Structure formats: structure tokens, C-alpha cells
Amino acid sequence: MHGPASPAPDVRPPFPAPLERRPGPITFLRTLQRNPIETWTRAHFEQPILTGRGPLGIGAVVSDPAAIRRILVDNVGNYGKDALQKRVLAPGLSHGLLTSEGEEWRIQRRALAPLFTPRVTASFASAMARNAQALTERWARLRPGHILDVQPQMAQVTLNILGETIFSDGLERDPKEFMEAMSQFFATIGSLDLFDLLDFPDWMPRLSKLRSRPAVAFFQSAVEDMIARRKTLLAGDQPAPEDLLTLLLRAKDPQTGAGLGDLEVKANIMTFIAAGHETTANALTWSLFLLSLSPEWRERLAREADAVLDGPVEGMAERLVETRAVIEEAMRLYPPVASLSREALGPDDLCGRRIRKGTLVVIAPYVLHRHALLWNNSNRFDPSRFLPGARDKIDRYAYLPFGAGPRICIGAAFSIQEAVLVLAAIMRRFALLPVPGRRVEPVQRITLRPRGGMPLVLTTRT
């Protein structure tokens, strides 16, 4: 008789060791610019709320689910998006949903909600599955044992999917030039300039941004042309494609009937691409990395994909429950948006802690998701935490890859569906394994990505 199967060995993926104490102001600022997740101390992972004065002013780092609920939901009116965040995201994205506030945000959120209903999201499943399939066909042509950097591969597939769901009739310009200009544009917004961190006035040129001006101009004018072309089409009696651009141009605030202006349409196209591209690509990249460390979960996902992927595309993502659990666990350990920040507009009380007006309030999914008070074996890769039955035991405000409350990510269901379909297609055909001896290091730009990409060894499934 065989004894019980020995449990799979613990998978403890790498992350920077927390500091034992707070660094001095110069080291802090330097580290913040190099890699913000290296500034967290052990106390952040053990205490529910930490307040104090730092080089960026008075701050509070909040990892208490009840306090988070107060900030993001119950007393949300007292917490606005902070100046640094808005400045980093400003070029191209102002007057879009991510950066707008107050009445402008409310009108846009009401007008844009119909673009992300479950029905509309489900209608994009075949474009997602088709792009996933095309990706695996390209990989099948590579020789087994090939070392493949999966990060740019995931960036490409998520960009193609967004491109197809926003502009289903294609790009008017040379797609290669468009993609390059877009990558440059997003690399520009992704960098934290020291001048921004130190709150230097806007008229002082940011060197990091000057270089990419021509690409930014090209990208913006390409988007303008596509909007103009579609408006002409919608004005005539030709049938218009049912994609996000048509929906945006037809979007109306249900309370006032007002549509969006040209500037807002453009800002929201840029916002959807900016907010939805690298985030989803990184969720997939980290999932592939974690799976490279776990033969058990690779096998489970491959079998699930075998059982589900030949069936109808409708409801497919919902049937891929284990695949989804891996993605959720990857976003717990490596949340693409590693920290959220707000500014207290007035004083408040957070679970007995006084918050002064002007405090920079930070809710860091990266810290929250590994917090000693909230998770068992918090640094261990264990997707079963997210399987049906176990998932309901997770406090709603202890797991925030998409934020929470009225400003929760509008594209959450879109990106989960996309990530699930792409990951399942890959796991069905391939086993990606770690490159021996290579160190993997998470680094926070705007999103949390692996430093130097994510090369993995491509092998076909036997």
C-alpha cells in the first residue's frame, strides 16, 4: 500500500526583505525613486496603522481592513487623490476617469459604467481567446528549451486585446509605429521623476519626459484621427463596430443625458490603455513566474484547460476556477498596483488614530496582502486560498488588487476574464520553467514588474 502522497514543497517566491527600521530622509528618497517597495519596514507588515512625519510630509500607512473601508467607502468624501499621483499620471490622462475628481468624475463614471457591464465584457471574450490562441501558435514555432522573456510577450498580447476591443476596425497608422509610440508614451508616464517627488513646480522641465515628446505627439494625434474617423462613420447610416470607441462616443450620463466631449473621449481611450495594459500584463507575467516554481499547479491548470478550452467561449472564464485562483494569488503576492494613495481633505478618526487634514494616506496592497495579522503563511504561494469556499473567508478589505468603493477599477472583470483566458491557453500547451541561477526581483514603477524582464525556459507539455 502506498502512504499518503507527500505534500508539495512550500513555494516561497522572492521579495525584498523588509527593513528593520526607517531609513534617513536621503536614503528614503533615493530608495523611493529606485524601488518604492524597498522602503517598507518590518513594522509595516505587522502593525495595522503607522503614522508619522517623513520627507514627503505627514503620512499614514493603513493596513487595517476597518480603517480601509472608512477611507474608501464610508467616509470617501474626505479623501481625494493626492497631488503627486495626479502629476505623474497627468500627461494625456487628465479629464479621464482615473484622474478626474468631484462632479467631473461622477458624471464620467455614470456615463462609462455601461461600457463595462458583464454583458459587454463577455462580448469581448472571443477577441481575447483568439489573441491568446495566436500567441500560443507563435510560441509553438520556437524550439523547446528556448529562453523566452514572457514580460514583453504578455505586454504585447494585452495591448493587442485592448487595441482590438477599443478600435475593432484596426489602426489607421502603421500598427508597428503606433505600438512603439504608445510604448514610449507609457514609459514616460511610468517613470517617477525626482522633481515630481520633491514637488518642484510644473514649469521646470522633467528631463525624463523631454526625450519622448515626438512619440507622445504621434500617439496622441493617431488617437485623435481614429476618433474623427469613427465620428464620421457614426454620423452616417453605415453600421458601426460595437467596440469601446463606439460605446464611448455614444456614452451619456443617464441622469442628464449629456455625452462626453472630444477631449474626454480621447483622455478615456488613453486611460483605458494606460490603466489596462501593463497591469494585466504584469498579473500574467507574475502568474507564469509562480507557476514555473510549482509543478503541482502547472499540472492542475493544464488539466483544467484541457477540460474547458474546447467548450463554448461563453462562460468559459467562469469555468476556469483554478486558473483564476492562480491569478488572484499572483495579484496578492505581486499586486500590479502596489500602492494607492489619498490626501485627507479634513481631519478624521481611523480606528482610534487621529488623522490630520493634509495627511498623505497610503493603502499599499503590496503590504496589506502580506500582512502578518491578515494572512496565514503570507509569503507562501498558495492559490487554494482563492478557491470557492476558502475565498469567502478573506476580508473584503484585506485583498485590494482593484481597490474598493466608488473608485474601484472599472476594468476589473474585463482584465480578470482576459488574464484567465490567456493563462489557460498557455498552460494547456506549455510548461514554462525557471532559468537556473537567475534572480527574480519585483520593482515598483507605476506597476509592480520584474526587474530586467521575466525570462523563462519554454518547454512543450508532454
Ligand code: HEM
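Note that the rigid core is defined as the largest set of C-alphas that superpose within 1.5 Å between two forms. These numbers were taken from a predicted model, which means no experiment stands behind them. Numbering follows the first chain given and starts at 1. Compared with the form predicted alone:
- A displacement of less than 2 angstroms separates the C-alpha positions of Asp392 between the two forms, with the rigid core held in common.
- In a rigid-core overlay of the protein, Asn78 has its C-alpha displaced by under 2 Å between the two forms.
- After superposition on the rigid core, the Cα atom of Ser294 is displaced by less than 2 Å between the two forms.
Mind sharing the form predicted alone? What's above is the form predicted together with the ligand.
The text that comes after this line covers the one chain and nothing more.
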């Protein structure tokens, strides 16, 4: 069981209280639509594997690290993307790295791998630090005591960083337009549609998809402009940047020599714009909220930033050890992706539990990261769990902010480096405090977001 390396103040951030028992089918479906993390029962946080039949059919919720390893690594070929997940992510993201499978996925993964090597990721540190500094300069012009919604602020800085790094020519649109479209996109497709939950035929219109159309249309228009401009550059004599867009357009199937179609290229660009920056922005938002509750960790991060940020950018993220620990603890308590699901393509055995073909297998990082069998004081904010020495004791499959196995998030190292550098820059100059009387509520909309944003009181360090 994984606990803190040293005693810490008892900071217990808010989360929905687990249910004592599973609700009836109608209540369950309504809650699943409103906020899926409110459907978990106490047994889910206490039992390693729970199986049974529910409104969505035969299901298994798996929190045993050995069973998770079997699903995501050892017997990964037996667990495919389930129909519900595909339907939810279909608007704009189908055929991309997030949803594709088999050879289509392998071609895309190989094509993008050169952009996320440790060397290339490290080369992005200067752009990340520069954008973090620009953010703090903007905040420095605000009056002390200003109530600042940090969620869109984190979305803006991470979007700016994407536009300078893996999309080196920019995003073809105003960042504010992108953020507004992004918010609409996740709010609409992330709210589960009753027709999808009940497995109605695809030809029946979904209200959530109709609501997401303006955002999807905006993304597609921007992406098409990016592709057209890059194709023109690649066709000419001028060298093109070796960024994500170029790699996608040059990707070839090693067996057939065929390149990716426009549909696959567009889907991957939308995936990295939407999911790629959203997860990092949320990790930063929750980190700032948790630090607002802990004077001790605010001071520790401020001291570390003072000691590190004036040094060379090379290796800076690795030297910000306590800052990274806060980011990792924030992703434990509020994982960017709260649940993963797979369909068993054939029968299997998970640590003695027989899994039938067709079973919906759910691995929920939100549950796993707070599980009573895996973590001491699981609902307490304590970044010391992730400091050197303690971090090594955490089972690889008990902590999954970026997934695991072949389909682990390709941009995980990029995201961590970005989050660490941005958070350190903020903590060096500011202390953010809770807004008195305001309730913070996590809500699952594919990613785990704070309902209504994250207003915090901005104060300047003395």
C-alpha cells in the first residue's frame, strides 16, 4: 500500500461521496449522464474487481494492478475499444490515434513517435518556459486580490505552447476562438447521450452530437487550412518544419507505401489540439486548486522555483522535483481521464475472475487512484507520495494518469514537462487562495473538469 513519505497536513479536497449501494437502472443512467464519477459505490473503492450485470450489460470494474496489467499489456489483443467509447469520441476524433485500432493505429503511432523522443521533448522546454513567463507577466498586471478563473488561463497557455512546438506554424485561428470551441466540444460530446447508453442504432440522431457540430465544424475548418498551407510548403522548395503536421503528411505504411488519408490526418490533428492540451490544462488547474488549500506546499514550491528557475533551461523540469510531485498528486486525485473502457473480445481470467466474451471492462483511474487497498489516506492531498524513494514503491499499474501498455499516451513526457515548467513559474511569483464560500465540484466530461471553472484569489508573493 502506498502512503506518504512523511506526515503531512490533513488536506482533503472535495469529491463526490461514494454511494452505499448501486442505484436502480433509471437513477444510474440519469447520474451517468449528469456526472459519471457520482455513480461509484463504496465497494468500488474497496474491492479489487467487481463484476455483474447492469443497465449497460455485463461489466467488470477492475482495480487490481495485476489484472490491469493483463488487460493493457499481457493480453492486450483480447481487449478492444468498446462501442460506447467509439460513439462518444466519434465527432471529429474517429480514425485518429485515440480511437483507431490494429494496423491503422500502428502506422499512426510509428509516424508520430519521432516527435516525442526524450531529445525532442527536451528541446521544447525553452518555448514552454517562455510562454509560462509571458503568463506570469500578464498576471502581474492584475491587482492583488483579483479573483481569477485559472481554468481558461491554463487552457490558453497550453494552447499557446502547442502552437509553438508540435504545431510550429501556429493554429490558424485566434487562441480565444479555439478555447471557446474546445469548451463547447467537451461540454457536449462529454455528456453521455441516453441513446448511446441504451445502444440505439447509429442512424438515430443524438442531441449531444447535434450540439457539438459548431465546435467540430470550427476545428475542421482550422485544420483544413493548416493542412492546405503545409501541403503547399511541402510541394515547394522551402524546407518544412519537422513537426506533427509534417510527420503525419509524410507517414507511410511500411508494407504498402500508402500514406495516411486526409481523414486520418485531420483526426490526429484534432486529437492533439483537443485532448493534447486539455489534459495538461486540467492537471495544472487542479494543481493550483490543491496548492490553494496547502500553505506548506505553496511555500515548498516557491522555494524550489527560486532555487531552480534562474538556472539553465536544459534539465530544468527534472530539477523541479517537488513541483512534479504536486502535479502527479493532482493527477492522482483528479486524473485527467477518469475512466478507460474496453470490450473483452474473448473469454479471459483476471486474477481468478472469469471474464466472458463481450464483457465491458472498466479501468477507472479516478477509482484506482483512491482505492483503499492501494493507497494510505487515499483522499488526502499529499505530494510526498511522489518524492524520490516513495515514488518507486508505487505499483506501475496502480497509477495510470496516462494509461499504460502499447496505448500509453504518446505525449506523456511532453505534458509532464510542460505542466512542471508552467506551475513553477506561477508559484515563484504568486500564491493563489480559495474563494471564500465557493464550492469546487469535479465533473467528468471525458476529462475531469471543475464545474463552472476554477476561480481563485490571486496574491503576489512578498
